[in-house]
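Okay, so here's just one chain, in structure tokens, the form predicted on its own.
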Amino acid sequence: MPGEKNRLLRVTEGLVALIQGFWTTFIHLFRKPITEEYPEYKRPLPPRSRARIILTRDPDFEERCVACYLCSASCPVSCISMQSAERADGRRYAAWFRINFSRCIYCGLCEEACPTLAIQLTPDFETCQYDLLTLVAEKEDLLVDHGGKNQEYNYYRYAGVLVDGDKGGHIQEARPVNLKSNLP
């Protein structure tokens, strides 16, 4: 008898689940389909979406990248490579900068690692190509004429350049502490 009740209970549960599935399908038969014609209509993406990588400029229209190699070190798939160089005034820059978009996973770690806010990800996601070699972007392809998300930030106003005068005279820099004054 107990086996008979368990079998009847399992059959009843199975029929209820089957009817619920058919009911859900029946309801959706009469709904209006939601179709977006992709090339004609492009869904607006949120501003924080991560897709195409760009190199930005500071407000003085100088390149922000100082070739510190932090973006290439933080990249989990090693798709970023560069070579550093130094100008006569002591400012560093990337002599060449290369990203292989066929390997990039658009994780955003390079953007987070960049101290100068030079490398940024944009919502532009249409990068499909037939030839993989066309997905290798050079510095000239990545460099844009604006500051990206941070228009007014200039790395060299805050760090990286020697300033004339005493320590503590730079923008938002505290005066140095006299260590001897802290002695008992």
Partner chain sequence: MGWLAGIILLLIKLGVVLVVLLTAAAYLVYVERKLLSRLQIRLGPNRAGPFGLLQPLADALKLLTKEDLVPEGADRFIFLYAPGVVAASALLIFAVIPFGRGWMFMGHEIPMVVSDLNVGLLYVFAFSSLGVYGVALGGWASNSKYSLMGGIRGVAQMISYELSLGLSLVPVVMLARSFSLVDIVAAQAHYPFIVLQPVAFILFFISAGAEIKRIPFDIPEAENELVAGFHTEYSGMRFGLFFLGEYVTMVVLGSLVAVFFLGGWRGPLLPPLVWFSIKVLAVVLVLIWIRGTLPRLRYDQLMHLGWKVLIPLGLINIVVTGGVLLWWGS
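For clarity, a rigid core is taken as the largest C-alpha set superposing within 1.5 Å between two forms. Computed from a prediction, not measured in an experiment: that's the story for all the values here. Positions refer to the first chain, counted from 1. Compared with the form predicted together with its partner chain:
For E36, the Cα coordinates differ by 2 angstroms or more between these two forms after the core has been superposed.
Having looked at the form predicted on its own, could you now put up the form predicted together with its partner chain?
Partners and other molecules omitted; one chain follows.
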């Protein structure tokens, strides 16, 4: 009977597979473990790894963050809070900016949401603390003095809003319209 034969075959195959499995694990006993021992050996992480969050600066050494609230809006655990304010020259900035790292899940959505490349995740993951409150990072803890992954981008060269000087000075902008122009 072909059916019976088939079942026999399947049982045999199963047994062989079982033995193969046991053999494989048994062989592993004699292989060198692949474990890297962490504090003695720190593996270099790729630059796009997602860990500690920083606030970067633009090439003019100004804070990139314009406190647009997009990061806090996109944050699935609501760990970012801030207050936007206006600087004397009209530039929008964060009066205070706070990330509660005890809540952060390092999903990187804030970085994706950031229109000015201000908020960035770095590969530095060693941020454990015993006191939860020390994990609440303020702006001065987050702000670094470099541009992070992109050193060139300067949002205020593209924005088209007046910060200093006349309108029309940003990239791809025409001179301001002359309201008294005689041209049709």
